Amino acid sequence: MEREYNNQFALQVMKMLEKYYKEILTCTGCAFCKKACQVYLHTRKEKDSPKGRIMISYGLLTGELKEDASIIEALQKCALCRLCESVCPSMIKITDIIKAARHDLKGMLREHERIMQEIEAWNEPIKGERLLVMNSKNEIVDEIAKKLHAAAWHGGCGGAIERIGRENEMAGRLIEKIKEAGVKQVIYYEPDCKKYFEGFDAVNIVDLIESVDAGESYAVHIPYDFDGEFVEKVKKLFEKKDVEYIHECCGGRREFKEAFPEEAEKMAKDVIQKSNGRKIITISLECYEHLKKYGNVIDLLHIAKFKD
């Protein structure tokens, strides 16, 4: 099926990419990054590799390439998992370059236009002094909100908008709603949400977990790009247990799986295979909703015992 695109591919003046000019030139083209890229693993197309996306970014910056549908697709067909950076001998900030290139794009995938419209239109009442911010409509959100004596906001912090490459104005509107409602504490899950709640009493829900009620042998899926401090807190919950950690990307981010469902399905099955038959515990409701279609999966929040 032929993909639809916004056909506004006007000539543009680069802004964000200019900041990464020296970083882009650092790339030697060694292709080590290709070995870690799960998208390239399945498509085997150069433009779908981290190296290919850096070359595209360089071409856009110098004017040797003009934005078109194929370039937009190539730059967006990346889950931003940072696994490529873990093997880059030049320690290039590949993900930051891709984000910058997306920021400078004029055109957009139709799927991303729809996602942005849905996120920006999200609205639900905020009441009380404690708010649980989750990017999920799963019933577990309301159950946990009740346990924590908090109101639930299911629309997330709008991080997908930023990852697509647009300004996250939704986060600003959410902050204003929180202020108007007189919320004193914000509880969030995804580590990247923290930056949106500067100036608030904001706590990650993992800090409120006392223990986990799970068997002794399972696989824990933690995306590689998650904050190191957050990961250590999660691992502490599983001390002295037979745990296998999986850091590969499952393709579960909404903006990726809805735009590239075939690749997202293959990446999810890669993670399931890595579990070697063990039950998988995710640390992200987005990952949970995606992976549960393909294997025996629960989320950390399903087995969490919260502090009094």
The other form holds:
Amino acid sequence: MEREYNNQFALQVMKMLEKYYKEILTCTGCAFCKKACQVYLHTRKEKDSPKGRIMISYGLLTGELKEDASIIEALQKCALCRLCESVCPSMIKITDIIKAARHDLKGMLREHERIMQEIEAWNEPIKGERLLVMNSKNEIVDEIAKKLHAAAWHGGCGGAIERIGRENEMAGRLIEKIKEAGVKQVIYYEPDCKKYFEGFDAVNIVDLIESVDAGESYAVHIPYDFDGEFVEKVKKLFEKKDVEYIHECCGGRREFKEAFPEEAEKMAKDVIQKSNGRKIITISLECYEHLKKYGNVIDLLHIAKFKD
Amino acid sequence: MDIVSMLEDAIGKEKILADNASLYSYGFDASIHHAIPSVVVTPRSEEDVIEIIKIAHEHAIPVVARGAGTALSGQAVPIKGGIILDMAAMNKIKEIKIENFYCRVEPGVVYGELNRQLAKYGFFFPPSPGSGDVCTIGGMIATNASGMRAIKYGATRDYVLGLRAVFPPGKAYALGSSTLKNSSGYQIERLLAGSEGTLGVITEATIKIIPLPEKRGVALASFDSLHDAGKGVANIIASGIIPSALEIMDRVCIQAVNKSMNIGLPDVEAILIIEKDGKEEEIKKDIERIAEICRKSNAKDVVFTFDEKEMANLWKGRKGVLPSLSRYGENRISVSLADDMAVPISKIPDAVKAFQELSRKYGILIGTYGHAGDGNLHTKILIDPTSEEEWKKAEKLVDEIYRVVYNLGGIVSGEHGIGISKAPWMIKENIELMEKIKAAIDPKNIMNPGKMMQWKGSIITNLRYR
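If the one shown is the form predicted on its own, what is the structure of the form predicted in complex with its partner chain?
Now the complete complex, all chains and molecules, led by this one.
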């Protein structure tokens, strides 16, 4: 049965993808990317491989392919973890191509439509000069906010909307609210949020951590798409600790796991298996909420000791 | 009843893909060609394959079997439409029999994964295609793939002891054996190696395996002249040492790799990467001898290493040539044309020199590299794939390249196979007998039709570039 989708969100046709024409042609089709793609390794379908997504993008760009439910699904069935880029010998900007294609899609999966509505509808009062911006309703957010003498915003900054391929208007509204409330400092967690707070005194929460209480042996799950500077800071916290790092994607991004729960579950179980029985420390509450359903997991924030 | 419904009824709906995203994405391999199939089938067993071939035979529908889709000449592209048979889900390693020197696998087993499992026993399956991390055993057999270590260990065909395969009108046969020696009639299992899916579908393979070498060592020799590098190759071979790999890269390839991979290869006209494996004392002695031979062949510099990390880095550079060339030209990309000719080893300097002259004549950049030790050269042609004029020019260039190859006593393909891109330059005498064999086994011509000896006309066809 064809997957349900909504095609009423008309955008400019392939405007964004056009910028990647040469980049797509540069792909030799060698398929080395397949070995790194957790989604492909589970489904073994060509359309679920990074190469498949690039070729589908090319088909849309040249007009050889017309958008339909299968095309939308294939392009959305990627967690944007970027592990494929780490093995691509032609250094193709695979995720940029996929994001551009998503941007140019007219239709949207029902699950994504619902996620967007929920994110855009999120509202809560912002009070105080210091604001902790988190994409989680987990009680740890309030605990940390209290420790940091900050107010908490639990609705995130709309990264999921951007990853789905739509304009992230939610981030703009959040900024307006922050300005109105007279917030002086924003504390964020996921490195991807940084770009929304340009011009603000924005601090990554990892910079406020003095040490971690990781006495026993751990496996730290660091998604490959997190920027290098952030990863280095996290690794510094675990210096001289008995830890190993797992860079594979757990499929925990909301827009991925809600649209593709079967693959997301398999990916999470893979990460759990790779921990070799060690307790897993996540560095994202999205990963934490997802992985904890399948194994022994805590988040960095649970074991962090903050600076005074 | 339409083909999709027939297949769904025969083997189950969950194994059939007919959505546009699947049909379009299964229309590519790693060649310049593209065509869209009518349906994609993902069999899980030999019984599934039998049912599929029965339907295809009865209704005269083309069938194109594929592994990982890494073929460089269009072997996996369904130019006549029909059924794509994606064998990737048949990926079980059925048994590893160390005491009998063989393993038995399904065709979708990935080469790299098989060797990871074999390494646990101290064994390996030696042919080492550049795409080894993703390509499948079925695909390797169908194209008689090999790679850098063919100079010492040979190609895939040399390791095929037995096969199970399904032929039209839909019957499975057990071919060959699991014994190391076989002088019991036609070795049809070896005929299937290199048949590119034009005869039958491989459903199981019994493959010879051998013990892993104790140690490896690698020498890197830099040359100011490509001709001297070619002489170096001939001199190493003439010395009686059999390296486990002997690779050549010209300046274009060196610069492409350095630009995209930051490997830090020497900035010279040509390099040789020479690997020797075996007992530790033996390889140290041989690598030093090889270094001396290279110096006597006018090598500007020779360094060697036995460090696993350093060796892996060098091989990473060599394996990255093909994709790196795609990043080399500002407006030009590397396309798979005339990319794996084989010439007698002593003719390598002449071949490389001729390719450089042709590059100048046509004003088209060519990168030359490859397995110089067994005479198998790769050339990559850099063009603007959106220019019709450049494709025409490239086709003329390819024709001249193959004329040179033939005049030197060489052949069109050493390891990638024929598909479409190399079809016009196959040896004519072979074609007649190949057509007779094909007609006898596949009378309705459903198995990968239009490939190899059946492709007539220009190779600039069904282009994936638009």
